[in-house]
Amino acid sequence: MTSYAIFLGCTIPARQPNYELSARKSLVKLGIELVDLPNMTCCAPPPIQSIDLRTSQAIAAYNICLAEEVDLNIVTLCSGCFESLAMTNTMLKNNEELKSEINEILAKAGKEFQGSVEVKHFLQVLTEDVGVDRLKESVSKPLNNLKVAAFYGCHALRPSELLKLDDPEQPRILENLIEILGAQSLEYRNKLKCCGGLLRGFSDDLALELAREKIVNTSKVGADCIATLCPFCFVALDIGQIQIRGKFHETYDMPVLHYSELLALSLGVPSEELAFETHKIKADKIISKIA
């Protein structure tokens, strides 16, 4: 069995048990052991990077050091965590001067970055460790009647030269993984455009306009649901629909699911074990279609 240190970050444990539950149950079914490491902290994501890049890198490196100490690669669920940890990991491995600078900071906490582990996104573990054939064989409830609008968000794909998840202009990893489950992945207008998630609290009107555009465009092509990777995208598009109803007097009721939730359902995990009650836009019609 392949083992990974799981990095949950801050938002998922605090606000989205549905994401954590579905990812854990799916990966265990697929033969991936997840190890929770004590003392992991915030990844110091993109907003922190924009204020103080070195501090962000040192904090990210601290978390990587914890995985190095037990000789485990890291799997991340949150796109911001993936961007922060994977970018730092690659930069420190390829820049000895930067590595030395960060290790001077880490020494104050009794840590030293070695560069001995990898940081992978949840989707990379599915494609590289589980593999397409094994994933197909594991699907017990194909999503044959489901039309899904894939949404990557911003931070899983860029900076592409450091993250290497997929082509940032024409990604296919999420679409392929949706189709492996038996569902149809739909194309829609401005598919890669930001949902406004990280603008919430700074420019709420703009954030809501961007979320509304995503909901409108996916509705127009007949999507049954949106599949996300990012907890902030989930919030923007799930809770956002309630705010859209209040501001624009428009009702869409477009279910928003993390890809891991679709995966768990297709692997036969009962819906009542996946905390769907935490969704603001209920996923009952999606669950019924699959059943």
Second form
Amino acid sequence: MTSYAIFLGCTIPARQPNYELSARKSLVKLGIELVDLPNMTCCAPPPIQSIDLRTSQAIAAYNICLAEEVDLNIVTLCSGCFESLAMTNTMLKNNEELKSEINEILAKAGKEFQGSVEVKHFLQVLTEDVGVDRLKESVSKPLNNLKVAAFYGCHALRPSELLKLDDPEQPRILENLIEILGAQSLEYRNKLKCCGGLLRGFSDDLALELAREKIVNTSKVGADCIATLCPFCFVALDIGQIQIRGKFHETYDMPVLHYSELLALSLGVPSEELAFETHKIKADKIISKIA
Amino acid sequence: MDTRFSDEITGRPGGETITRCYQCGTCASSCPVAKLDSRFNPREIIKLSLLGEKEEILSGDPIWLCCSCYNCQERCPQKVEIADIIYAIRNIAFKKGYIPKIYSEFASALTTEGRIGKVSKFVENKRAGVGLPTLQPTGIEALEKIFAATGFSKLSQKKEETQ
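Please give the corresponding structure for the form predicted together with the partner chain, as opposed to the form predicted alone shown earlier.
Below is the whole assembly, all chains and molecules, this chain first.
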């Protein structure tokens, strides 16, 4: 059995049980063991990088050290966590000078970064460890041509030189994984454009305009739902629709599901076990279409 | 004017590549925020920084309007790490006490909880209710040592002084 240290970050364990449950249940069904390590912290995502980049790299490296100590690769669910940890992991593995600088800081906390483990995105575990064939065989409730608008967000893909998940301008990994579940993956305008999530709290108006564009463009092509990878994209697009109603007086009813939720449903996990009540825009239509 | 501002930026992590910029504007035309808000233009931020307009850059809103999507950085023909440069400039602004409220909240949560955001008893109960495992403790003691080593502790104190 392949084992991973699961890195939850901050937002998912506190606010998105729908993401955590669907990801945990899917991976276990697909033969991946998840280990919850003690003493992990925030990954130090862009908002912390904005305060002090060196501290952020040290925090990311500290968390990687915890997995190194038990010789486990890390799987992340949140794209922000993936970005911070994978970026730092690649940078330190390829830059001796930076590695010793960070290790000087980590020594104060009794840690030393070795560079002995990998940081993988949830999607990479599906394609590289589970494999496309096994995944296909495991689908017991195909998604019946559900029309899904894949949304990568930013930090699963970029900076691509360090993250290496897929081509940053023409990615296919998420679309392929959607189609494997028996759904249709739709193309729509500005698919790779940011959801505005990180502007929330500083410029809510701008954030909402970016989210609105995403909802408008996916509605135009007739999507049944949007598939997200990141808790911030989920908030921007799900709760975002309620705020769009208030600000723009436009009503949308576009369900936003994490890819892991579509996956769990297609693997036969009962919807009642997946905390769908977390969604502000109800996903009932999607659930009944699959059942 | 401070003609040494670009040296200050290149001397910081993430800021090393700013002098490679030849002002082609690929960044601005790739930027989702610049399309919506004329206050934000990554090419302009680089130009003003290279020209030494330190106060204008550090005290203004524009540096905080970057949504960190990295589109500009992906497409820059000169391999200028624009998103990282904006982090480097924000790091300098933070040190000088120019700190948007939301960011000081992030810093404060991180230094007290080890997470951006508290996991309350309510959340713990809710987790148990839906069948999620109890959350492991965070390594806050280790973080405190890291903060002491990098000076992050002083940064968050500065934040409290300016509030």
